[in-house]
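This document opens with one chain alone, in structure tokens, the form predicted on its own.
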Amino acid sequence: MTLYQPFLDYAIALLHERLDLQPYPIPTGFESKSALVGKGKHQEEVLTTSTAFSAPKLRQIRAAHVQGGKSLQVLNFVIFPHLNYDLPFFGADLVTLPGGHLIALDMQPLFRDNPAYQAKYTQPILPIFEAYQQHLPWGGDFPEEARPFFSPAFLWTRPQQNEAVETHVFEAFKDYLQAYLNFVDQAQPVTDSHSLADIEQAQLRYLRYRAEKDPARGMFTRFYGPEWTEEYIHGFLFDLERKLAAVN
């Protein structure tokens, strides 16, 4: 059992419970890859699984998991709406390695900016937020460029020991996941032209952005190579534009 498997196994059965999972095609190579790396004794395999659903409203629903030796374990799950909702992203990036944890905890919004979008979406988790804030300080900066991409509910965090792992970022996880569900069974298609076009843009370049900065480019390239890594970015984390092209 690592790390956050627990966090997969919950997401999974809820996910069943909630919703009318049908499987999403993971391109052939990328359910999974392993490799070998370091030396002698200190050698640990590296292995990386895929698992990936969609739903009515939902148009992607996929998790990387990354199992390592106790000093690398990641899991990125990612929740990717239909284009005719206006759903945020639902976004859990689980990350430890030898420096300790980095948590990221978001439902990432179409529009930051908007008060509309903020009251319709970040409003109601907010209590949700500063219920872990305590538990769970500020993990710090991060990029600039980042920002209109994360709502003010983000939690960020570097929890020092496992235990808060297990238990504070569980919960949480938890909790975020049960409240995007509920807005996924509010959720309404829209149909304004307009309004669908600019929610194509906002969530292209939500995946470019995250395609073109995913900080797992450079451990995936070393464990398994360049070629490898570009075609499990751009072919099954972030496929939208993929998947556009192929319908235009």
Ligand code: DBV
Contents of the next structure:
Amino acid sequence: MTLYQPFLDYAIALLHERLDLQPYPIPTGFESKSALVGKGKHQEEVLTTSTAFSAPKLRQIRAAHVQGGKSLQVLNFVIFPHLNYDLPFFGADLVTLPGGHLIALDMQPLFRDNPAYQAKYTQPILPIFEAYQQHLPWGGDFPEEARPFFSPAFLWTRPQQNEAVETHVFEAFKDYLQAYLNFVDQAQPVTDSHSLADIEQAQLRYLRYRAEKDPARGMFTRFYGPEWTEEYIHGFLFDLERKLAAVN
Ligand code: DBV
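And the form predicted in complex with 15,16-dihydrobiliverdin (DBV), for comparison with the form predicted on its own?
Every component of the complex follows; first up is the chain already shown.
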């Protein structure tokens, strides 16, 4: 069992329980990819597996799980709502590298500085955020240009111990995901054309930023080469532009 497998198992079970899940296509060759990394007794297999679903209000629910031994574990899990809902993105970036753990967990807003949006999608999460923040202190520096994409309930932390990940981070992940699914239950479709245009712009802004600045690009390129990596990023991890191009 690897560090983030219980997170993924929990998420999939909860999603099945609460949503009408449909399979979401994963491009051929990207469901699972492995490489041997390092030399001699440091050699490790690094396996990246992908999981994806859609649901009535959610365009893409997807996970990338990287397993490369004790000091290389990553679960990147993102939910992209359909473009006719004002729902935030669910974003979890759970990263373990030789230098330690790096945890980012948030309901990433479409409209960061809009008070009505914050009242709807951030205020209800703040008590959860505050309950965990005392155990999981602020993780320090992160890219200034990423700030608009995170809410005031952004849980950003660099725990020292595996145990903190297995306990506090896991509980926080469960609470954020449940709270997100409550928002999904309540969400009503947006029909006003101005609002729809604003949502599409906000989704594209987020998606372009993440595809362009993907912090895993270097790692994937080292393991699997640049062609596989770019296709994985644009054809699966952050695929909205491709999907829009395909229908227009
Ligand atoms: N990050 C991803 C995907 C990953 C992934 C798809 C599948 O978006 C992994 C893998 N994140 C990953 C790795 C690192 C980080 C770091 C491997 C470590 C990179 C390294 O140290 O070499 C949140 N993730 C980070 C960082 C942040 C996030 C802030 C530190 C980056 C830095 O300091 O430069 N989540 C991440 C992020 C956004 C988000 C940047 C922006 C909107 O939602």
